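First, one chain by itself: the form predicted alone, in structure tokens.
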Amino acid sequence: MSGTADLSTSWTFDEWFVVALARTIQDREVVFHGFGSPCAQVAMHVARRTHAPNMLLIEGAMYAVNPDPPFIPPTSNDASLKRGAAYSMRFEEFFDAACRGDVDRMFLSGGQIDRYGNTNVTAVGPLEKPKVKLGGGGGGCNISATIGSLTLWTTRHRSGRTLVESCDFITDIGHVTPAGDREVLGYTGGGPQWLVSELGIFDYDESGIMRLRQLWPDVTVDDVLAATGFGLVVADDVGSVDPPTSEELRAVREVDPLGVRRSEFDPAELDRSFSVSA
């Protein structure tokens, strides 16, 4: 997950996020997102376009295979994108591909967040009595069991609720469940291998808990511990993420030049800006 900075302009940090997020994907791979994640499907398209050229890309509602949008609409339910793909799945086919262990990579996020990587998107509070009932898995329970790798994303962590020691209902599968690990439970996939937030960018260790490896140049490890309801294991050698090149900014911009991914944001993180001289 490293680029080399080439340029001398500025940037704006959903940018810079999306860069992040896009970097986690290995050329080859075979990468799919789920409804409604402007982020992760604005990251799809710009490695794509950058240093995953052979990358096979499935997009999350349209299961089109590799399509060319002309921009990312604001909801992914849209003809637009299945423009120029080669080939358009079957709902079935894709939950097959991904039960055969045939999907590399997997992007989810979360209204709450375990150290092992599980993730809620069902409910907030008792499952009989929620606080707040969120929109639910659409399958990602079962296909978060036998994908090859997890890239996690969330851009609500430093509201302090996001990141929690327990989720309240485990909608897609972590490293470690109350009911036993992946080995235990006789998943195939490798689980959660990358979660980028607001604050950092984590990997998780070989016990499968979250930790720390990057920093964005504007937020310390305090900050971040600060925000996280766990106990957070630091890599001793934490690092700052590496600016994005000019080649990431401008597919970046090309891809969504509406901006979609911004809708993700709260608006003080839109107005995180940065820049770089040569």
Second form
Amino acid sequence: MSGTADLSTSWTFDEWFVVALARTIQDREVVFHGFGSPCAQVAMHVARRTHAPNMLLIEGAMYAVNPDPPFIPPTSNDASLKRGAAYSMRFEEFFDAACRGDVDRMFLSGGQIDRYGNTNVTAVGPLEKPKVKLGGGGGGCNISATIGSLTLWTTRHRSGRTLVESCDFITDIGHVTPAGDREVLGYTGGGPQWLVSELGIFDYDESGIMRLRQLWPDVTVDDVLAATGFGLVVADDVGSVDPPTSEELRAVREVDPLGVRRSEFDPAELDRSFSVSA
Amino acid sequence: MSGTADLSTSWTFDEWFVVALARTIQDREVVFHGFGSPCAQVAMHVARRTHAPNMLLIEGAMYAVNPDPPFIPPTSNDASLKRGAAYSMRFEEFFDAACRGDVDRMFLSGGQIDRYGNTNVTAVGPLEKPKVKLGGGGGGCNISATIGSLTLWTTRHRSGRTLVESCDFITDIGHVTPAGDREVLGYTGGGPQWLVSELGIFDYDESGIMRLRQLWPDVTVDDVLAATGFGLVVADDVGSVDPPTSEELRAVREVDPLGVRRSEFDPAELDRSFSVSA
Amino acid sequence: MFVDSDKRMSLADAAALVHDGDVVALGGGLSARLPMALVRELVRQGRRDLHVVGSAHSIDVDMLIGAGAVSVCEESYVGFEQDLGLAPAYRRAAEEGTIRVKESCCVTILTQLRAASMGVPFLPVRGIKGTDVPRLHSEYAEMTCPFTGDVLVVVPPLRPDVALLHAPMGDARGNLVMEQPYVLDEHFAQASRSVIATVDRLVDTDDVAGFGVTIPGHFVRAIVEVPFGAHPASSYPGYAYDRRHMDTYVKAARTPEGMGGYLQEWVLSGDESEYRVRVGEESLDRLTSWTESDDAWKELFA
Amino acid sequence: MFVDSDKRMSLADAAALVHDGDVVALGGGLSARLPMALVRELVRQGRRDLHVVGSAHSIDVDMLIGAGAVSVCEESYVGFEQDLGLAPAYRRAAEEGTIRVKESCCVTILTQLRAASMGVPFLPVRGIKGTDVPRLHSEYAEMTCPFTGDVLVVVPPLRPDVALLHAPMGDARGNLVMEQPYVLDEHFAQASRSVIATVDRLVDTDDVAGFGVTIPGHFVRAIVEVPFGAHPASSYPGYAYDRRHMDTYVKAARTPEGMGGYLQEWVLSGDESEYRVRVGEESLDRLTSWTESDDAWKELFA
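What about the form predicted together with the partner chain, after the form predicted alone?
What follows is the entire complex, opening with the chain shown before.
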């Protein structure tokens, strides 16, 4: 294990999770998160402070460009989130950029996610009388079509109700929908590239189907298969997620002193802790 | 004659002309002029200082709302033209307002104008090899379709080459075009309501055809007919243009100390002067 | 457009300009610059059958639904993010079928408002195809691009009857000064038949001009000064959002009884000055303390 | 988007990013904030076959045409208003057929830029039908609205290869600060493949943030500090337009010989620092004197 120092001799799962999300960002990418996405939000600032200093970070719901917030608050449009930004986009300016293909990456989650990375944030159960009315999709049903790459994430994989055979409602576009794939639909965006869950890290194969690539050290392939509602592709070389570096952990702790990232996890997940000797 | 005082015992034609233009504005209207239109520009400020204090004056090319410029400069987008305005519209904000029908009146001129008030500001002569390439239409070919009412004006009626049987090129929409009338074209704007020329003041009859309503005192009906390239309708009750009030003349002189309105006239027209004893 | 120079009126008179059945656009977003004083007044006046439209919202929409004022909800999101979770009254009404859910998308609503602003009867969007969103929107159509042959979803104009906006500052003419994000407020102002605005503070026209006008008065039909008129949402640079009050609301709203109790205690029992008394000077002062230091700011969310 | 933090370069290197045959958007309008230093540098570098697009312009477009740099002119207006009249080189080139005139309309160009910005392959406009403008634009089409049955003209996206913008102030990252009217500059920035900017003054990022950024640096590929870079156009709050110089230009440009003489004297004989010397300190100082009093301001136009 490389890069671990005093600071990082031990860490919690929520810290490692946002580090894994951060690593899906490449330097010089234009990156956006939606509202209500503390893990993605923290991850973007971690990436900008570590391996992606030249990314263009668009703070979701504030549309502030490259801010240095003093802390991440529990709501996505507090003024603290534009501190240090020389410029904030107008609402339409961001969404236009996303629709014309000028945004390279967006973080996206869902109450349900199918094998192709279609997501449901609208309603679980029949649309006319839903079992659970979820909050809604924000701008996703348009911009998921055109943004360069999507990093999906969920902290509820283990429930068995999140990675499903078929979404009750498709709010945001994955690789293939019942109406056809992205080429048929005329969509210029590349679709889901990564999915990070509390069980593992996944990419998508050439058919656009989710594929297990890395496991957290306390998770087995069988754990993942049991929690996944469709026949998952497993890569030949499933590895373990690289531990966080001290630089990454320091960034997480500095960016998110209030720990808003933790609000995404079941309490049991927050008890998962790790150390260099683990 | 009412309202004339010392100030207004004598006046020049250019002063009277802009007063006549100003009178086509009603109080509480939202009114716009295009660039390169000093007579209309002066007229709008005269109206706001006299009979239309509650008009919304949109300063053309600056898109400033209700400014009080210290003088009218010879170019339409000098910063002096937004002095005193609490707000300047964005370019798109004005044009959107015009397209959705939120602008009540626009002043519009043309190198050629036909009986229906179609205007040509593009080119005189064959399009492929024009005799005179005019400047161009600005936003007219769209917003002349949707703005509430148009006040047309020309200072070149006498030339015989301006009010023509048929425009060589239709840049802006009058009441009836070769492709049909406003109802056929689906246009919500009312089209030309007034035309003010250095020979007289005209409105449009129920067929959308230009009709002589008032004459300047030194002009006869025959003068107008001779200068007009189509069979003009003459109202039963052609009258004389009401002389300017002292308030109107004072407004003209205060608004336009540089006399930019005069740049629209042939020198001979500027020699026309009037007085209460005339 | 609204050319009068003095559009000040009482909150009750302003809210009375909203009618049962109106399509109502709610300004601001999530926990910021929500027109809460107007929302509360609409509840007091017992407004019904509203069709609310907007992007991502929270307590404003949820409270109107909980009060029975809404028949159609056309927002892109209603909720309290990860922090306080799903919107209780919205969720209940949607699951029980007591409102019609026409969930939309930020881009779609923006595009429909643009169609209204631009005076055109349709506009295309890039996405939507392949999703289930059209199941909620029989008004959408598809068209083939004459240049590329692409088939795109096209949407009709959205012209709200009234937009309810809150700004930290404004003048008697209705000029409004806001901080970013303006969210859809500018588009609401341009596309709606009228705007009713509340401001935390009424100032002179010279002041609004000095700060820079965000929404010009010619879109505004009525303006009302209501201190803390966005509470419990934020209205920067004045005050942060009141997370404790939001939490109180969300917990109460989880049952119809709790919802009724909240409305009785906070909304129906008095007017806005009584509301501020009930919230308490200490709580309100605390929300303005964010300017003191980063730590003071952070403490508001701890 | 352009994420580099330092985009400063020489005027020559910046202008070299414009290629023969490019679709070039010219910022500003009429006599204000025209990118004249870039225009002059393109003339010095002998650029050819440019397709210029924009709204209402004057000496920028006319000079490029007079220098033989333009093959297609797609502006809504080229001229010197009532004051100095028709654009001499544009008029001559149009009448002699040495350029292709694709005269357009402010609304149409705005709509085409919006289509590019929004990432859609077509957008409708309300007008145009009944005019002769489509004779200049075989690329337009008509579509029937699926909601109303109205037939509207639809236009394709306009995506300039490069936008040349001038601002009074900017920073090394390319953030630009402008005064209203921004004209189409924001839309050019969003719709174009890149922006090349000149500024009268380069300042720190804190300064541009304090004044308020109009065009963000992520659209800007190159930025060059050129004092009086808009001359003889205005660049408020710095300087008014130079009406005397405009008059000199218009008189000279009325003949090919005069045009050649003007270019030789003012453009080809030296770089921008020599241009400023030739214009003269006294003249330039005079243009900044508008701040002294209304009378001083007015005198600039007398």
